[in-house]
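Given next, in structure tokens, is a single chain: the form predicted alone.
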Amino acid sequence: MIAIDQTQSWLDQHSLTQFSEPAWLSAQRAQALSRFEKIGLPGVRDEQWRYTNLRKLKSQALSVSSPANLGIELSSSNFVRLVFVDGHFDADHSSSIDQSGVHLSSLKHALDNQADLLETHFGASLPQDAHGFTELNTAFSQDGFVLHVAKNTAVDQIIEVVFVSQSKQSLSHTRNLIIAEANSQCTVVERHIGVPDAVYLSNTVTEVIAGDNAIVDHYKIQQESDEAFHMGAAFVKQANGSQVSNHNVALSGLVTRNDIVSDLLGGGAHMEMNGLVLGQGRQHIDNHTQVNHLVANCTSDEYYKSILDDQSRSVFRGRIIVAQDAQQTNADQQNNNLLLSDKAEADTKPQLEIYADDVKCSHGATVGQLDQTSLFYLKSRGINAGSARALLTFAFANEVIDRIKVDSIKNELTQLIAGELLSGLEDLV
């Protein structure tokens, strides 16, 4: 059993959690807990966590969250919306969708009504070498959402899932599942928000199963408390001709880690990954991505950017693996980092592992400051230095936002990013 810092107390807390569920899920939980007891929480001695120190998190005395009433006011939305408070479904603030071939519910409800479907797909996309947070999520996830889209069905509305963390010193695990059958289409927006200054751990795993020619557009917008710890993961399985896009925007949170992994299992499948990090204060944001090209004729496109101010730090490890039989693969990966402070830091490690000989793959990374030539040009046109810096920084971020496909989300994020980056904009001249 793990005995570092507060980890044992976490396990003691979880031992009080009771689940009423199918035997197959209980078996998965037991196996995950057994693996966690062997590997524990990751640390800086683990190669994939060497730049992310969890000392502050491990010293927290966290308690498993309990159902609670929503204590904040959510903005209005035109989307179908599910709300979870500290990891528990809030029916009073959630809406439903009435469309043939579309089933949207909480995980607990799906276990009662779609148990056979979940038995087939729950946990099927997880990697064999999952780290301790993913194992904890499997062992103790309280709830989450399940979206099942039947074949030949396009979901008429955008689905928004809001995860609110409001209890201080709380520990919550949410597990989500998106099943898009053949020739289906859906757009899902995950929002993670927290009460200001609250210390908590939000541990979220989303699985995406994309059938033949399915189209899944998945967004994750993170606006956690500045004192929060967020551990997130998205694991994707893609069949023939499927198109999945994952858009990951991290705006706040003390320590964030995101693992995004896609297995391209069918010819003609395409994976797009876009990411944007805005770091300030002492924020630490760690993004680990991996695209596994396992068959021939698949493509992937990855574009991540970080803007770092104060003493913030970003970590990017992007890995593309092209298997021996994955001929005619086309994969591109780019990570660009902008440092606005001498004390900000970006660690980037793009990786290509190619075992096939008929491929087109590229990757690159940059770390630097604002272009002095561009600054000089703007100032020469009468724009003061502060405004010139703000405008160039916004333009840098907007290159990622422009890749978003849904206009309403693009406009919202443009305003959000503009509010973050241009809030101190001076008079231009």
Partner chain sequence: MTDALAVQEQNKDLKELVKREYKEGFVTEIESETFEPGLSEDVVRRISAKKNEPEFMLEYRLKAFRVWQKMKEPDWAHIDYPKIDFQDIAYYSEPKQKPKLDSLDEVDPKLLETYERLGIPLEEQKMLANVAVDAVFDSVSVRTTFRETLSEAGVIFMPISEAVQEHPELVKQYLSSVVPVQDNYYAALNSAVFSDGSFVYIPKGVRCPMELSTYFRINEMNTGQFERTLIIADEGSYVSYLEGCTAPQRDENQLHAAVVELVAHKDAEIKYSTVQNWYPGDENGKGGIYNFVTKRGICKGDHAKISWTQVETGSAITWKYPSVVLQGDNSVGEFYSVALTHNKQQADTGTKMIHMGKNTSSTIISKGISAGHGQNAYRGLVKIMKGADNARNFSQCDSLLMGDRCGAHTYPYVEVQNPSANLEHEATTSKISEDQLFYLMQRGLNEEAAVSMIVNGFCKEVFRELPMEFAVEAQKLLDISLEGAVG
The other form holds:
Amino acid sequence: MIAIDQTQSWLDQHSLTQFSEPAWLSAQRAQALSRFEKIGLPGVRDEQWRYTNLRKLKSQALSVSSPANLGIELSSSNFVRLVFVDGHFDADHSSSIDQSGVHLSSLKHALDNQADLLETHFGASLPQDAHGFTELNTAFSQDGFVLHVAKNTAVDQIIEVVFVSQSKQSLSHTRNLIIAEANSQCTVVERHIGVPDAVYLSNTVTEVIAGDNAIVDHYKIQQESDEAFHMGAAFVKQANGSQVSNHNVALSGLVTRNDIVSDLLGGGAHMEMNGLVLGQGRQHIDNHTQVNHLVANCTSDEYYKSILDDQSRSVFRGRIIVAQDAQQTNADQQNNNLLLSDKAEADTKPQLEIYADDVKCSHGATVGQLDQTSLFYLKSRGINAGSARALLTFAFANEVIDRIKVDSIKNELTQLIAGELLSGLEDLV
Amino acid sequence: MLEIKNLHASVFDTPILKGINLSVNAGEVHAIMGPNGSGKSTLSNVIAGRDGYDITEGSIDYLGKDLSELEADERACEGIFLAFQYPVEIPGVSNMAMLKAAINSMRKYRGEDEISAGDFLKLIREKAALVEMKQEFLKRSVNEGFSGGEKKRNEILQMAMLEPKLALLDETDSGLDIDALKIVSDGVNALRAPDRAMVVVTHYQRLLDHIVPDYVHVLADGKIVKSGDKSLALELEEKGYNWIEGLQKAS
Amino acid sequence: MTDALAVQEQNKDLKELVKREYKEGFVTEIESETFEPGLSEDVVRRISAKKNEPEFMLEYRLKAFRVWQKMKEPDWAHIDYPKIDFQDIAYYSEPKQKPKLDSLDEVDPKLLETYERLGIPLEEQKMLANVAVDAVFDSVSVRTTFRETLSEAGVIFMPISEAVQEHPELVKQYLSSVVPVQDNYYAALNSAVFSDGSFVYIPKGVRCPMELSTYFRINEMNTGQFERTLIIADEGSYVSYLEGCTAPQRDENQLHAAVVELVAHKDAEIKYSTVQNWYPGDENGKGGIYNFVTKRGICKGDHAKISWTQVETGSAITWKYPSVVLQGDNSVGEFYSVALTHNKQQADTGTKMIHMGKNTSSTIISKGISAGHGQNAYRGLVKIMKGADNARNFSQCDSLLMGDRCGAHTYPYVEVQNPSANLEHEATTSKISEDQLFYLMQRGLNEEAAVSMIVNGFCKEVFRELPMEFAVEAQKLLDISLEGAVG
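Return the form predicted in complex with the partner chain of this protein as a structure block, the form predicted alone having already been given.
Full complex below, order starting with the chain above.
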């Protein structure tokens, strides 16, 4: 069967005049669209996409859904919560935060109320060589969330944003901004979920601006439907002494791509990137990370792990760039892959690009199986082979989970992963 | 041999030594004691000429030469040896190769011929026996994979090989168990000589049970606050470093 | 203890060390017959005619030329150079006084002198007793030593141009069996115009009685060197092969695009070592060789082993990825590399290990040293195919930076399609440790000696893979190449 490229039909859904918006935003959208028209969607000939074939996605006829009522039940939460359904803000299921110096709202609302702030920051974190999905997002994003934390303010609650995709063949572009001013602190959890078996594309971009000494902990838990396409990006800009962490957990979805880029622009800034992939079925998960050490005295630490079963495939590209004069950089990156099935595949490209000399940079990558000695050890203690494997696999994943700072999220993920890997053995952990 | 006058020194621009006066003659063993952060290790690193350890005031005269004008390797060639608190690992460079290069570098400095392979082997075997070091260690990379005790023994072996005029032992006892401490001290004692001075930097008195000093100096906040003979070390052991704080306040 | 101040201080001191000289940079005044610059089907035919080649070779060349015409110069490597005008290069040059390879008396004395000066005497009595040399000068082989001794053992070691005449069946069978003409731009170009190189065949069960080596010399101006090396190790045989390369110091860039193919049959082992010291250009990046080389070996049979060792100190640009296709079960591939870039040199080098057979294993040890404005990239691929059960790979890529205007880059690719594989890749990048420097200086070594000692220690794992005589040579070369770079 020859698949027909349907991507033009996606564009036909939109017109740039659909938004009644400030002129600066319309101009940005027009620019993004014209860049998209030049570069189009990526293909496997593109070095950054050589392991990720989008043929299946491109053959999907997709359309933007109208706002509709939330069709699924969300579990209760102790966090402040915003809900988006097929890319539209769902005020009924969202709560609000009432803390001085903290503004959390939908992008549309923020455009009406914090236009100056958005004009300064919207789009400012995007890399020069953003790919087609990001350009599409800028051109057509219908909504998203904006969090603004004023100077010297620590948000006293965890903020949770749930993106639900429920309409079949839907197309949503969500755009989010986290602006943490100097000495502020916040924790944001993004969840991406979908109704089972639905085919859709969720294309989401989050920009993070961390001011001097700001602390931002950004979590993303991806539980899209097994037939879904998820294109995600986080673009981070960090000022002096800021500490940002990005935790990226991919549990489902058919084809997932994440681009996570951090620019370290001020001395003493630290970026931590953690990632966990649990690949099953025919899942394809492609994580592209990049840390740009642009000034001296910054540190970064990256830890990505994949556990791949069935016919799943994981792609990792981790790039550390140390610019000329970015002396005394300390950067480390690890990518470990566990293959559980003879049809699973792992491709990894750790990269160091270094133009300064007084640096300590390292990366390591491994692909392999569970350690035989450990397996034997557990078996010699009376644990059967299956349980021993499950336990060790769980332990492998847990090394990433352990780096999560928020206990409730850590517990939730531990339970989730235990559920996936340890069915029936949960009491062992 | 060593004449330190009103020495002020900074480590990467942070003032650490604040007016040290010390005079060491050939054949003498001086112990420098003091609490953590008092500047003990700084003093030995300044004398050895480590980068970033800068003299801001005062002088160090060694055998009539102003040390501040000499590079670290020139000071070594002049006979100053520093036994490191944390000996450095150098992968791929064998102990033997390094020592041979060091000996020849010093010989060249003195205008002598290079050591012959046979003499070198003979010398290193003899000296290795002194610190009870096995031959196989000599072929391994410098300090790589050595235990704490092996590293310190290796320092003393190097000292024995290079036969310095002034030996600075920086916290040589740290990380040593009692057996290793004995071997290392025996090695040091065997190297005591009328034409050789030693400066032993240590936090604890126990090393001085093995290497008995002629003089003991107590360092606090970058100054020598008290000097005496070996009994001072015992007094210090008994009264603790809090006693020093009292002395400081008094002065 | 590390600190920016001390670093700057040290950099300043180290930069003051003397400048390097390229002692192989002389030109041999010798009359040559050189083709006018330009490449066309006619030139390809003329090269073939010069060599008196059989029809199959001409066809092979023409096919390659046509493929090349349709290809584009690759641009993915981390190197930056002006576009090469392939019509501005002469594709063939040979000394006028044609040497007869059997007798030294008939070799132009100037050629003998050239090799003497390079430390490669071609008179057998002067040579290292256990090394046979094939000397290639511009486009032709001028002398192959110890041929009789070798032929007694059944080893064929001769210029490939002669092998085409004397062993056409072997050449026909193996040429481009590892590197197809369409493999890449430079391989296609080489296949069309290669003029000479070495041919080695080790018969079944023979352990080659001596080291074989080829010494490549570019002399003529505006001439490209396109040599072709083909080594076949039949079942159960062993050979160790070494190549060395130098060129005169010239302001113009010169192109060197070689292809090396290795075939190791069942239980055979090939050890291939390179000490590459082409003229690197001056400190401002003027002149130097553009070195675009395709090297690949195949472990065809079970338990075959191919080991590449390279010390790359020369060339303005190095683009080479000696690779191993591990087809036979239990076969082994190794890659040991030291690449040094100084001044404005650029290197993009690494390896590919393609695991196809079961229980195959590969090891990659890469040491990159960047100094001055040098840019040094490791690029490698380890691929485990579906059927490659129990494949093993260990990769270690370390970079040492000397000076704050150089670059070190690491681009490994790992593709695993079999769950029983075990792969480990590690990479580190750092500057020379000040602690190590101070430690050695405290022991009386001057800065230059201390740096040299640390750098040689850094490269130890690679040097010990080289044949003894060349390991010493490589160490010296590294010291010379680093002079004036330290910092």
